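Presented as structure tokens, the chain that follows is alone, the form predicted on its own.
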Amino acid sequence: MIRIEKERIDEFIRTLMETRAVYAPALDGKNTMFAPVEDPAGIDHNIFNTDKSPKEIFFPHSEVLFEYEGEEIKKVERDVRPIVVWGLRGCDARSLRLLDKVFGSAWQKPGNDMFEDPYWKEKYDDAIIFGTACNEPRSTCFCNWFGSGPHDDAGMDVKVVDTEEAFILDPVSEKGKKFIGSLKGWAEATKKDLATIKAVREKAEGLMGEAFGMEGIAEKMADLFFKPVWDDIGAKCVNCGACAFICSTCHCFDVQDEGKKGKKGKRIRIWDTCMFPLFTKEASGHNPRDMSKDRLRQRFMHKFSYFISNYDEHLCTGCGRCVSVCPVNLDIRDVVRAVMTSEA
């Protein structure tokens, strides 16, 4: 483990910025994002957990595919410079984990293929990332439902513990272990520091709420399909998208062209979700999921079941966006329980 005195950290993160874009906390507006960072005094380490989910650093909201000219295609210009991301929350760290299962790893069960998503691996495999652990979790929190916790280090090539007087930077990854160890000029943790990351996760562990019993939730949704409850949970939702749309996991994307058909143009992927009715409209004007209830219940499945079924893992992390950001204080979590106690 290394020891960046806080006063040096403006000091680190330009060395990080010599040979890779960094991307980290930062103040938009009102609301808080990760930013490309061009000036490491514009970093704000304080920021919990940003509103906006880091997703977007690998999967743009709108992101140009390629170019086009008659039958030609012409590659776009990218930044070719590897990513580091700097102050990830853990829940945010697994969530790129779990995106790259889609996006990267373009495997899942019992053995199918998929296809390799080029856009995301030229950004997510060459990346490094600092995972910042959360000494004192919000009330929305709930990493600790799905077997994590605030000082859990998945997902991360580098955790990164704020004691108030340094950060000390633990590698976790063998890419983290090659970068932190190819660091010069920075000296090592001390006995007190490992004392005070000791007392700052048992404390933080503490805050967390009592974790709730996950286990079948998978069967539970399938066997609640077509059962009232999403009746009762759906008369709730206005279907807004919001909490798909801040999700750190949800990846659903259209994909458009814009330009002149079969002459100039390009063609872009732009997030969508399946909250919204058109997103499963068929040409013919039919639409599996007209109702309300039915596009809720997508989103759940896919969370819980389908995810699952596909990589053995949920496709949440607990890391409370949602619940914050509902206009109609729709919880995730109370909808967990509401499942898990319903009658099959």
Contents of the next structure:
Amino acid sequence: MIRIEKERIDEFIRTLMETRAVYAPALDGKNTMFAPVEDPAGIDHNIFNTDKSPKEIFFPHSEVLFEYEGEEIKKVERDVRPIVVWGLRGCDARSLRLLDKVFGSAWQKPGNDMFEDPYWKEKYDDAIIFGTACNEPRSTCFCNWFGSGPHDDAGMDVKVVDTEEAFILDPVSEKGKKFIGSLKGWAEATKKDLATIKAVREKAEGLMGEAFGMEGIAEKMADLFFKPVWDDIGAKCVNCGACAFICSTCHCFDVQDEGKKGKKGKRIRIWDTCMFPLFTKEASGHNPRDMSKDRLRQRFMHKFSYFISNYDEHLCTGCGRCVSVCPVNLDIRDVVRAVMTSEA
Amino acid sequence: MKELRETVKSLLTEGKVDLVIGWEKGTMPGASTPVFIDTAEKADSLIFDSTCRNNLSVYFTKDRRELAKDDKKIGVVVKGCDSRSLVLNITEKQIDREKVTIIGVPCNGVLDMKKVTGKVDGKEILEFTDDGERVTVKGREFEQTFPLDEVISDSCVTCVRRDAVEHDLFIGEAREPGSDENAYVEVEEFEKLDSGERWARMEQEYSACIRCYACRNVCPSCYCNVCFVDQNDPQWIGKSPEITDTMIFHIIRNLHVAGRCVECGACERACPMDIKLLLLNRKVAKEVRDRFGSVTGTGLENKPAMADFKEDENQDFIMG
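Now show me the form predicted together with the partner chain; what you just gave was the form predicted on its own.
In what comes next, the whole complex appears, and the chain from above leads the way.
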């Protein structure tokens, strides 16, 4: 564990910037998000969960896959420097790990040759994730529903704890250990630091609301598929995509060509969501998820049933962003409660 | 609140309505959530205060039209702006006036939560109370009280029709509309900019758009069976959050609701990126008022400006 005094944090970030593209929480206009760091002094180390989730660092809203001109295919020039993410919260670190199960090589089910996504891998595989433990979780936080907590380090390479005086960097993964081991000129964490970490951790955990039991939700949801509970849950949903687009784990996309067909243009992949009617509309004009409640049900089935069948985990980490932005306050925690207390 | 609940209970028990759409307490401080009340017992959860930000008329349009099927009689709780949406939807033959019971509630403006959190330097609010004139917020180690007027949505600041313009029942005493002489101050400021500056301002606002369409989906005036952005054969518009396409979406939506927007501000409050969506809408509303003398949704006998023609109306944009 190394210790970086608060006044030397810019110096530390600058050393990262020498060889890597560093992303950190920043305010852009009225909203907070993870942005490439140009000047470490511009990083706000106090931003809690950013308004926009960090998934866009590795899985941008709109990503050019390649460009074409006639028959010729051109690869897009990218920043090839490895990525460092600074200031990521535990829920988001775990979200990236979940997305790596989908796009990367973190998960191979026996007998199932899952494909790997080169666009994700070339960014995520070499990335170093510095996760910041939460000392003051919010009332919208529910990471503990998923067995996690404000000081959980899953999905991080290096866990960072803010002790008021200093940032204590605790390497978690092999990659993180190698990286921290290679650093020179930083002091080791003191006994006092360790005691502070323990204290802030206990305080943070005490601020979390009670965890709701999620056991058996996958089966329960599947059993309830045709039940009227979805009419009750879905009645107030206005079917926009705000929840999905600010979600740190929603990852559906569309692929489109922009430009002149067959001549010159680019192929892009763009975030899409099951909340939009076009998402499942078939060429015939038929839409198997015609009504808004069908689409709402799909989003929650994916998070709490299908993803568990495919990857053994919930596709939600309890970051609470959707709770904050939903225009009708359709709270994902209420959805889970309604499902778990319904009769199949 | 008590009177509202009792009114709804008797409507349901007397069989005058089958369902009432209102608001109940939400899951966060300062939040309410729409609720569908179909039995008298459930009516005790109804509330009305500055947290009631949604325009509930939206539940009569889009694929929630099923609500109004089967000859169901529906009651709906409305603020002034929401009642104008209902009037618009009735004049556009989307809602049968006979089947809807309009319950007006006295509105003093609804919250802009960004303004509230701004008052407490972004600190987390854990408790919120509103007595109709002042709001009090509490968090860890702080408590603050300020006038409601300072934290209401921009659309409420300039609103001159706070109470339902059309209603069957009213909780309390409905106030008469005020003068809209000074209602468009910020639009007038915007008009003073040259076209380049206006464009730059709009680009700056819309560049934050994530194309989630929350603005469109909470809007009771935006109810095309298939929105042009949801068509792919032909595809009218690119799907990426690139500024050109984003501007096309917002400007077309803006023109689609010309003479139909009631300036309720639900779009702006729904926007997860806090984009000032109402400015262009209000610019258009001001044009409609000045050119055609029409204020949307203020009377069942008035057709929406774009669906009406009077021989003596202003035609200088055609005749030159």
